[in-house]
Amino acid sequence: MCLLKVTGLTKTFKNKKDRVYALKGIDFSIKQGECLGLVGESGCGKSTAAEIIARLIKEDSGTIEFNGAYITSEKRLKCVGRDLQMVFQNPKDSFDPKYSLLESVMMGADSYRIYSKIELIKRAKELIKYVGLKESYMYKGIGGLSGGECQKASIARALICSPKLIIFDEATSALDVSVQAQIIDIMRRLKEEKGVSFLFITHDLALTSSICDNIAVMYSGRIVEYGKCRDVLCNPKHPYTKQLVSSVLPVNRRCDIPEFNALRDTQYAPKGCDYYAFCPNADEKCFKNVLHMFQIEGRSVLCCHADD
């Protein structure tokens, strides 16, 4: 069952002098108990992604079909409920710090009114030991709490409403090495016990390839590489993809990462490949040409040269 759908989704924010375009029509779907990774540097438009589609801010054009339902055709923007919650890269910004750590992950039930006062207590006790949080820390100033422990509680939180779809943007990045394999540990046993599915926005591709199932890899607004997690980070067909991977998994892997050319004295392909000034294959129909999605042995690539 496919439990999320975007299809052409744009956005552009705006000054009084420049235009960003965030989002430039990217398409992907997560099914029920599936991870998909969301990867890319930073300002690729991996957050505007997750965050229209928690409905924080607004799309400029396509759809986001959720659980069934389209969310994205209202003229306003629209809470999609407890079925789909969100982890942030900074949980402290997110918590009020005078609430203890038990009133903070009943909060995000509270406004549901899913559970009686009791059961609603039971609930949170019960979430803050799954998340590997100590009984002792239950009444807890929430402003007292590592890093770590913070992100844990968020994931309490998010969990307390059973959502099928839970969106985390960066939540790993801030984090020591230790405290990343027991948020990775948490979602993994999400996935097997209760079919969690999530949006995973990360620039780590090794924790993308020890959770996910599915990888898209965002470049300037636009999905580049779509497919199958170990099948794009083992043979990336997209020239962002290789020097991606190239940059982080070992040199005598195998697989093909060409040299790349220095930065090319040219702006940005007015309708082409955005990624032109920077890849070793560019010709002028990269420049030119308007780019359309090629399937290449199971996984979409936005690329005229895939399959050279």
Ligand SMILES: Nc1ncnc2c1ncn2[C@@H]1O[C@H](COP(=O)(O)OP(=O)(O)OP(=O)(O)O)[C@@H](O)[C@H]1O
Contents of the next structure:
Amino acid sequence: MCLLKVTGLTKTFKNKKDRVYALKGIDFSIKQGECLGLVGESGCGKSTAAEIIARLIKEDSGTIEFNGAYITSEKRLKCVGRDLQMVFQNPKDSFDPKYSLLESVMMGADSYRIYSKIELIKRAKELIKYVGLKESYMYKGIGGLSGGECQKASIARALICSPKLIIFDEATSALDVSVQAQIIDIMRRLKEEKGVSFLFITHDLALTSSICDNIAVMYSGRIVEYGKCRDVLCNPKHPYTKQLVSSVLPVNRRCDIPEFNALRDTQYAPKGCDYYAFCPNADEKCFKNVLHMFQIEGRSVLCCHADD
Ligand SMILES: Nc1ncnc2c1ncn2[C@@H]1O[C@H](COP(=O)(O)OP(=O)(O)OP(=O)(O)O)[C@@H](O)[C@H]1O
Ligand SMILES: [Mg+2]
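With the form predicted on its own in hand, show me what the form predicted together with the named molecule looks like.
Starting with the chain above, the whole complex follows.
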């Protein structure tokens, strides 16, 4: 069953001087018990997409279907509620240090009134153990926990309402590799034992391949390649994905089409390929053709040279 379906999502931020086209129309979906990795360079729009889905900011256009209902309407909070939770990069910022670990985890259920007080304490204690935190920490101040322990606490807090989807926005990037591995293990257990779905935002392709079923590669507000993780990472088709996988920094080609440069200067590229300036295969076709996804070898690729 499709739990989350995002269609044609766009978002523009208006600064004093100019506009930032943060999302230029992205589509993806996540089934129950599935993990989608969202990867791409800094500033390509990953957090904007996550924040719109988690109804922290509003989209310009597009639709989000979650658990069988559209959540773009004014009733979005009611539609999503406890079923969708988000875990952020810096967990310490999202906790009030004056509360204990147990109280902090219990707070995840505050607005929903789904448990009696006794049930809530029991559930919070179970989850603290589930994420691998020591029982002796229950009454310890949350401010005294390490970064990795705090991230586990924020996962426990997200889990207290038994969500169907958890968004991890760079939630493992500040942690050392052993804690990262423990968190990936928690995610795997949640997928397998409880059918929880994940949107996993990261810069780390190795982590993506170890936990994600599918991957969406973003570049400049668009998804440029989307498919099964092993297909895309083992045999990338879009030039940007190839560059990402090989970790070779792109060289900024001299653009020889003046109209293209003029459009880039205004940060407005409604038609042509955004990766044009870096792409070794680029020609006039890339700039002049209307962009659309090509279906090739089991994935979607936003590149008119994908099957050359
Ligand atoms: N509130 C805002 N006001 C103006 N511009 C914004 C705002 N939020 C995001 N942006 C811009 O939108 C674009 C997408 O930002 P976003 O935070 O979604 O990128 P990201 O892919 O999450 O990057 P990172 O990997 O660094 O977290 C960037 O150019 C960013 O500067
Ligand atoms: Mg971000």
